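We begin with a single chain expressed as structure tokens, specifically the form predicted alone.
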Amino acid sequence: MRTFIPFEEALETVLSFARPTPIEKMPLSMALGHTLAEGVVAREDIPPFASSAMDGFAVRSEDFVGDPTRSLRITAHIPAGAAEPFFVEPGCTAVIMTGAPFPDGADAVIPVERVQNREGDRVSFNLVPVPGRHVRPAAEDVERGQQVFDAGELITPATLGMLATLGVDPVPVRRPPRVRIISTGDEIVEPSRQPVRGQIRNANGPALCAQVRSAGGQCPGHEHAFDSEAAIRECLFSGAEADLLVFSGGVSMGDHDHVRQVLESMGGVLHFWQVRQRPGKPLAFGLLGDQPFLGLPGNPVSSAMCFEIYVRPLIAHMLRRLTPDAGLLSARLDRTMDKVPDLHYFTRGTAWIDGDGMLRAGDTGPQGSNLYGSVVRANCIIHLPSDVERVLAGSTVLIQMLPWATLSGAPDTGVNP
């Protein structure tokens, strides 16, 4: 087992054990938020036929050469959904609705608003048509045989709409990873209970479950184990089958930290324990059989940050998403930050665009690993590398946007740069 390893090595190790989840077929109506397991190739042109982009008249532009005010004879009415073919003869026109199939013989649409005079079956216009104007050609959006989506793409509302247009129903998706969240500790009680002296409400369980779901995983609910080897072992044996096991608490060096010992006694192989990072130094990772497990620290900030740095990208790799890792952005640091050397810092921060269009970032205030408000106020994680002790105001740093947050205006922190 490796111990006290660099953050980059720890992340690489975790992601190297990401096994893809199985492929399943899902009704289109339920596919939002899932991940495409296969590429999607168009089986037909989209749109499949030329159509009118306006309510108006399908005309032949050549009929207006030398006689722009010529009246035409109306020979057809073409509504949207018309199945029978139409042909526009010279000197004739067809009334056509938006979305209706465009008739052969015609090459333009004159909007109904440009009618000059209409009497009986004759109509004239105050506009000379241009070939192709207000006509939507077939295959304008997608051509038959075109690769529209790649495997690994997240199904957004727009993706779902295109899948419906292409007739992809059901949809091949990766089954969301099943993740068990187990919080440990004699001192924690459910959020609905009133703690007595010495107790705290269980924030990690609900928060980690929510993070799992936001990352594309399945988590029906969090579990709790008291601080004893017997309780942790019983919890492990009694739980449902899962693709990933995540503990919160019980992985440090205290007398009541039993998670590592229990996992090893059950045949678990620990690949590393302790990482040169803050928060989250006592992070553990290994395999129980072929099931990956992560032991996150029990402090709520450490738990939340380690999830974003390790568990979220692990779930994305299990889903084989095309963009599995949060992209790092360069930002200008708003004020000087001191840190312990040889530790990679995950500082909860706020990023914003200043008046000059520059991306800037500053911390959210006190960064204690028990201060969950620092996570609530954050929209990003500021990465401070291990090889520095002080990062000066104005320096360029890398930030990782939190997936539920957006860029904001300059924060009112009460702290001068």
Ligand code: AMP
Given for the second form:
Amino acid sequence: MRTFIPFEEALETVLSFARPTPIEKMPLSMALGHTLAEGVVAREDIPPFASSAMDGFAVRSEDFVGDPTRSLRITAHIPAGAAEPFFVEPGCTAVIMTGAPFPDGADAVIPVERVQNREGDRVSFNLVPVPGRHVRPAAEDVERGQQVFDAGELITPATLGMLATLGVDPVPVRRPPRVRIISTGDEIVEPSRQPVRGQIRNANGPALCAQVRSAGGQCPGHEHAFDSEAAIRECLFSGAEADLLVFSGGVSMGDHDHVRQVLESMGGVLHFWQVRQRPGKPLAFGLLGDQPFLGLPGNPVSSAMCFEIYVRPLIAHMLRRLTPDAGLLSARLDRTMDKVPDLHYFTRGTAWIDGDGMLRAGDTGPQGSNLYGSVVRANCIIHLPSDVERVLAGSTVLIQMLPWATLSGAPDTGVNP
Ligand code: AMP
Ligand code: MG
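Having seen the form predicted alone, could you now give me the structure of the form predicted together with this ligand?
Then the entire complex follows, led off by the chain already shown.
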């Protein structure tokens, strides 16, 4: 087992064990937030036929050459959904509705607003048509045989609309990784309970479950184990099958930190313990059989940050997402920050765009790993590299937006109210 390793090495190790989850068919109506498991090729043109973009008249533009005010004879009425083919003869026109199939013979639509005079079956216009105007050609959006989506794309509301148009229902998706969240600690009580002296409410269980779900994994609910080897073992044996095990607490150096020992006694292999980072130094990672496990430190800030840095990308890699890693942005640091050298810092921050359009970032105040408010106030994680002791105000740092936050909430000079 390696110990006290750099953050980059720890992350690479964790991600190298991301096995893809199986592919399953999901009804389109349930597919939001899932990950496409296969690329999608259009089997038809979209739109499948040429149609009118306006309510109006399908005309032959050649009819108006040398006679711009000419009146035409109405020979057809084409509503949306009309199945039979129509043909517009010279000197004739068809009344046509938006979305109705465009008739042969015609080459333009004059909107109904441009009618000059309409009497019986005769109509004239105050507009000379241009060929192709207000006609939507077939295949304008997507051509048959075109690759519309790649495997690994996240299904957004927009993706869902296009999949519906293409007739992809059900949809091949990766099964969301099943993640067990096990909070350890004799002092932990459920949030609905009134703690007695010495007890605290379980923050990590609910938060980690929510993080799993927001990352595209499934977590039926958090579990709790008391601080004894027997209790942790019992919890591990009794639970449902999972693709990933995440513990909170019980991985430090204390007399009551038993998680690592229990996993090893059950045949688990620890790949690393302790990372050169703050918060979250006691992080542990290994495999129990072929099931990866992470032991996150119990402090709520460490637990939340270790999830964002390690577990969220792990889930994304298991889903074979196209963009599995958080994008890093360059921002200008708002004030000088001192740090312990040799540790990579995940400082909870606020990022905003200043009046000059510059992305800036500052911390959210006191950064103790027990101070959950520092996470609640944050919209980003500021990465402070391990090799420096001080990062000066005005220098460029890398930040990672928190997936549930947006670039708003400027402390003083932001663009958003
Ligand atoms: P541990 O990593 O078990 O030594 O815990 C470190 C600190 O985090 C202790 O102060 C614990 O009381 C606290 N802690 C552990 N688990 C949780 C939890 N699920 N919710 C809130 N605080 C916790
Ligand atoms: Mg503990």
